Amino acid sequence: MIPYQVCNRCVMDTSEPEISFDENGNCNHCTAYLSNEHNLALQSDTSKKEDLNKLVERIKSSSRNSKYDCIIGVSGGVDSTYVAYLVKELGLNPLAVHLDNGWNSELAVSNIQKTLDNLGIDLYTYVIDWHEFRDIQLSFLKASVRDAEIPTDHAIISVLYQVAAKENLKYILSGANSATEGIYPVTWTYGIADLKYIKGIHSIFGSKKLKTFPSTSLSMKDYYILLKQIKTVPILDYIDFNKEKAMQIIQNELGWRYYGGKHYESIYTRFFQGYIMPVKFKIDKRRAHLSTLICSGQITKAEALEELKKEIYPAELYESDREFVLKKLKLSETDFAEIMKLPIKSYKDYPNSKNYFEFRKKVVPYLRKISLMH
């Protein structure tokens, strides 16, 4: 048993079970995000300035003859929201991108309508086919992962490269960002690209076939970015993104509303962060986003710790979700308990595509540089 210790400089501690500490303390995730020379968050505001300038006219350029400049995914999330006010603010014209996997909040939809009208931003909405999406979160839930949320995540990125595709548009402007999400744990999320993953889990556990779910093999992915020129910009990089001044933005100018946790605009995503995550695996993610702001300097460590002892459920709330999720996806309280009691396993039980992801870490700089991939 390794004993319990939280890093000096930010809010990790060992219930990521891969986390290491050096002579001062400090983990391994902090440290390697203030040492990372390509952290687009820790450069200066007048290069990022520059550098997003000559972005917006790229963009333009790549796209003179469609009717929309780029594609954005929306979820009526902070992040999302603010990245579809900030391309109208830099005179583009988006196509909005949205995945319905049955799970949004009544609070997620008004946020999107609001934001969307009032930008005057077009969406195209993909409504995923509910009894096989039900049945991949059940194989995953029975595969007994902390993984469960990546079948919807890999959704999400399947269907940005086809709207791309279609409408030949080379640039999606991701929500993603350094500055609030820099610091994750491949032992807490693994496999949101990896198909062979998702689809090894599903056909040991899962009872249907799937005909419909939007994915993206390797190969297709090679195809979306080396052939089709598709690239994913993380446009909240080039700026100086601050969470808490976003939030008044979209609130003030959008009517946009808060939801109460990091995506927690998504019902089952909020149950199973604020409820399995922490009981069945004992992790609170709360603490990798919240050492991202400590070390993009939004917030002290003492702030993350007060934030921490807040409760990461409400009460009342928990129980309206815990209802309406295990009815939702046919689970009798017996069957949820015996998922609860499981064996934790992780990615490594399973068929995955880890090595070559590996390998690809190595041969990405190599194209890059001869100009095969950006």
Given for the second form:
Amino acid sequence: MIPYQVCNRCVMDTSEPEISFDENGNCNHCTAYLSNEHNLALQSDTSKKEDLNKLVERIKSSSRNSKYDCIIGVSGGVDSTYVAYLVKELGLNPLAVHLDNGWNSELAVSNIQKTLDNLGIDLYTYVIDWHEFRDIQLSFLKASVRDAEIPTDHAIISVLYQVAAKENLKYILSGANSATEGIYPVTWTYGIADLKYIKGIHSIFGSKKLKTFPSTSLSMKDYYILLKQIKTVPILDYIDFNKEKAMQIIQNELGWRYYGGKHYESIYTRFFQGYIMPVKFKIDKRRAHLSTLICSGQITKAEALEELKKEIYPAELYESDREFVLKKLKLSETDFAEIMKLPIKSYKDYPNSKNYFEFRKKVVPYLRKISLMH
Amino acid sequence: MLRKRIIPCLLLKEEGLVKTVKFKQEKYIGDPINALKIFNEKEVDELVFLDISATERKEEPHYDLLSEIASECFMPLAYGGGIHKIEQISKILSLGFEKVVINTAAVDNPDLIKEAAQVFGSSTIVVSIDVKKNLFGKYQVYTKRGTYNTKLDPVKHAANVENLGAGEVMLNSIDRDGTMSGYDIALIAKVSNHVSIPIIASGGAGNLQHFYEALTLGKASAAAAGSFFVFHGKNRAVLINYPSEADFSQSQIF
Ligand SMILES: [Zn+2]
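Condition change, the form predicted on its own to the form predicted together with its partner chain:
Next comes the full complex, and the chain you just saw is listed first.
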């Protein structure tokens, strides 16, 4: 067994099985983050501002014949709420898209409502049939993989593409950003784009037919990206995105309310990240988030360590969430205890397209060049 | 004066929630348990669940689901759908529901209302009356989820169920259902002028002004709505919402 070690610079530690440290005790994650020349979070504000202005111009000219300028996803969380705010500040008229997977908290829906009402943004919601989605979520729990949030993430991306294509919009502005979430070990989660993996696990452990689950096969993705020319832009990377400041702004300007942890606006997400991940898989996702904040200069390492000392899941919230989650998933305490005890598996134990993805990584840039020539 | 009640009315179809327009065009809007949890935290006055497939299904209400609903919910709950026997009412009340809503059986078997009111008390018995205007502008009572025209006059029917012992009438305009174009104030005023039990206005709410109109001009004691609480904006995007106390008082509703 490897001895426990925590990075000298950030708070990543040996709970990440493939972490490595250099002679100064700095880990591969923060080193890669800080030395990435494409990392927009580290670029100067003036060059970003110029890039942002150009981006806004491109978006505007791409949408001359459409009712909206671009698509944004909304979840009620900090990042997506701030994207909504920023996009309006930039003079764009977005269509907000929300995926309802059956786990919205009251805070999530009221944050979305206040944001959209205050900013005058139209909404489109895709509701997945709950019985179907429960079947998928249960499948992932029974498969005993770390990737139980993948079906939601895949569905969100799929719905964003679908709506962009339908509305004939070329830009999806996402809340993903390197300033607060740039560090994230690949060993922690796999499969967001891998429909073969999602369907594979569901066909082994599930029982319902998938009818409303929004999915994107690789050929559909090619269609969206190459043919429809839809681009996903992490717009928060074009500004000096500071989480604390962003929260202040959306609280003051939009009446937005905070819900605790990162992505805790979904009840299932907070149960998965706050309980199943740390207890079963020994992963505390806060480490990656806080390490990113250290590297992007938003907090000090001492502050991050303080933050990690706090309970990951406030006891009272945990109790009520646990009861609610089991009830919604129709799991008894015994069923759930068994799931928690199952031997840990990875995507490698199930059907997946990982090898094919690796191959495509090399080929797609050429395909893109060819399609641009036409 | 008693505080007026504003009541979300949620339609169950099998184990999912749907919303209709004029009793048609069912649109799936999600999981009832999750919706309920959100309404719970929003501290709504009261909630009504109507199973719109129950009468047609000719089976018992989904007691398991109703039990889950009742165990998750803090506020007064009413259930309607497929109720035609005293034993069913007794079972639903024992699960934790405060009231039952009876529609088709109130026409087909008026004695049920009488007996239920005697056994459980008037305050637990709500009769819902679905009304549609005919070509000549005459209001007529429909049953079986708007598919059967009883040709009854809503005012007479309401007075009749009041005499039988119903504690409340939920008066629903089929023409306005899901349109968000405002309540049928004329209908509501007509009925509330002729009966003394509380009237719950239903069908057509699209904004806070509509509630105000139903409660003042229509003299309803409560106003129910579906679309208003589950849709956002002109795209009718699913997003559960409930106005704040401040919003209600600003619109002079409380
Ligand atoms: Zn590090």
